[in-house]
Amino acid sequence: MSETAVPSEPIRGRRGVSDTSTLHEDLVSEIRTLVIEGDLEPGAKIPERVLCERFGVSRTPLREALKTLASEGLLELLPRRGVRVARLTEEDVDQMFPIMGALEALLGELACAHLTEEQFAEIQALHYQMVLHFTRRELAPYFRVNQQIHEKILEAAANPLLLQMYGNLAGRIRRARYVANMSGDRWSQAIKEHEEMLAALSRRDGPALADVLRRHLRNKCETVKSYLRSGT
């Protein structure tokens, strides 16, 4: 299998890695970003080399960061053969969402139960950020501040066992969720699932919250399998 080709240049204005003690991090977030916006798309071998020369590493820390991904569900190791990133199958959704849906509603109902007027304030302006890309139809930008209320959510929920188990499987699907946002019947419906949010939240009444987030979860569980039935 041929290694995929990827861009020399910084991808769409973000900065390189710099040599610091995030050096990890760093790598970790910027190869995320490549699979899931699709610069390195679904089946396809992790061009190791490329990579080194594009952030400046040599293949240990590149290395450690690619396992870091795998263990997110992100990319599969194949001993003796490298690096791939990982497909996701109908039948993988099927299996996840539900579990996810589970353990989103109950970490919604913690949130409203700890949230701070403080990380209010912030889940309210990162949506009204949101609004203002979709607006503009900037669906990478969209994408990121979407990914960002989410996780302000889950985190005021105060658990981080319940927080890890939702992260391992919310690793696996973030390429599909992210595709699956271009339909624009079902980003309206999104948008509008996040206003109920914002609502719940600002009443922090848990049970309302549980109930919209388990909807938006299914809604972009069929979203998701619409997607990988098309092949695209």
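Numbering follows the first chain given and starts at 1. Predicted, not measured: the structure shown is a model, and the values here were computed from it. Compared with the form predicted together with another copy of the chain:
Figure legend: rigid-body motion between the two forms; of the candidates Arg136, Glu90, Lys45, Asn159, the hinge maps to Glu90.
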Given for the second form:
Number of protein chains: 2
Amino acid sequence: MSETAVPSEPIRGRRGVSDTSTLHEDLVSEIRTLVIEGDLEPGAKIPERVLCERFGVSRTPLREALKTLASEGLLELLPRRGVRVARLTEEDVDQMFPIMGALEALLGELACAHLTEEQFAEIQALHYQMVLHFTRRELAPYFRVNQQIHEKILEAAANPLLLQMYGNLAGRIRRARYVANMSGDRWSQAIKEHEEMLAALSRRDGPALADVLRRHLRNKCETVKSYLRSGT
Amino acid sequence: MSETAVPSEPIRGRRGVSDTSTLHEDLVSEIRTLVIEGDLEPGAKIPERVLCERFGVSRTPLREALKTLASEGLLELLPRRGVRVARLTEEDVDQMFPIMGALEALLGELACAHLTEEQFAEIQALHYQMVLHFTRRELAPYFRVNQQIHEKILEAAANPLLLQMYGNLAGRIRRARYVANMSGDRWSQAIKEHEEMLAALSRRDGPALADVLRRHLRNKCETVKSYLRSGT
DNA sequence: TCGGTCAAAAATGTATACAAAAAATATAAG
DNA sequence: CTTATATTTTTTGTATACATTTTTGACCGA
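Show the other one: the form predicted together with another copy of the chain, since we just had the form predicted alone.
Entire complex below, previous chain first.
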């Protein structure tokens, strides 16, 4: 993770003509990606100047973006001593887990209630694709498709606010999820859970789906926590 | 709600010596109160200049505060045309209700699991106080104590993140709750629900508490929605 | 070598300045 | 009188400037 990474071509140059986006949103979303993808270490201090140079903007809009991200819980504001990437503690995960569980349970109900045949078919297709990646032990593509499946389910729930709130929590642990390598056992267990999810979805069995999602989440959570305990 | 309300004594003057707070936090919290208490109409545009003068600060910190509040969902950012107080639509409430329900169910479980005898006694005391206000038909004090009870329960759950997330959602509808006047029936129903809550709490019966909280919430929700339909 | 003090450097917090866009007002035409 | 257009005024978005505070590190003495 070299300090002199690519200066991420000035944000302003990139923006098209029919410009519905704003500099603020762009900055928020760019920096959010940096944090989630792990380009910025948790706990690392973020001098405003380096991000200013990286994105080619002045401190004013940059600071506004930082405030927004802090409000999302991705950054931490240390008055008079800058901003740092929020560190995910085991305590945080313990607080987040039951909340995500509650949201997933709701998600299961809503998704089953609203899922169309088309959506189910899409999810099914993604599922088989994911299983394929699993059998080939292709971790990155597996994660990508996995992510897509969860997004499809969230989408089916037809509740944008739920999507946003869940997404926010998921974003805060995503980094850890990427790094945490799954043991073989956990991985096949995850696949089994996905099979159950698909079955529950096809039966439109909300409570069953909620239950699977909950167990699935608990395992993800344990994986993250054991990663936190080892690495930090 | 006069436009020329008290200029809210410049924020900076108020801040004490042993100053752990920051201007940013103060501004966020002051403006948040303005929105929640209804001093700023939903849908109203907020010219930066008037808030700058009101609080005696320049645009830079003010704008940072606005960005934070927008991220909380209390304000809406309209690029190039300012900021306005988020309007609560019936659709919003429909999305928020199931989420708050899920969180309250969790809340019930956690509160029962962690509630101490002391905490229970406190809640019980507040409850009787609330019933007193009800019998006297004192709406404002009733709401205040009601609020305190819910806060105590949230506190007992011992999950700060849950508290924060729930508080955020509650804040977004609080304004409507204040204005919406409860019919006599609804009010006594609410009291009955509170009796049940207390009973469930004393038995430490999580599922029962979750159930009461859910029904209680559904009623609050209906009150809010009928208010939205009538007034706008 | 290890602290400790003080000065220099850098970073943050806030205010102001300037450019560009939107809103308001005035003006003209029908 | 209404509608359309031009012009002024406001307001927003961004950059820069300045005031404090924090951090760094040089220097000194034990």
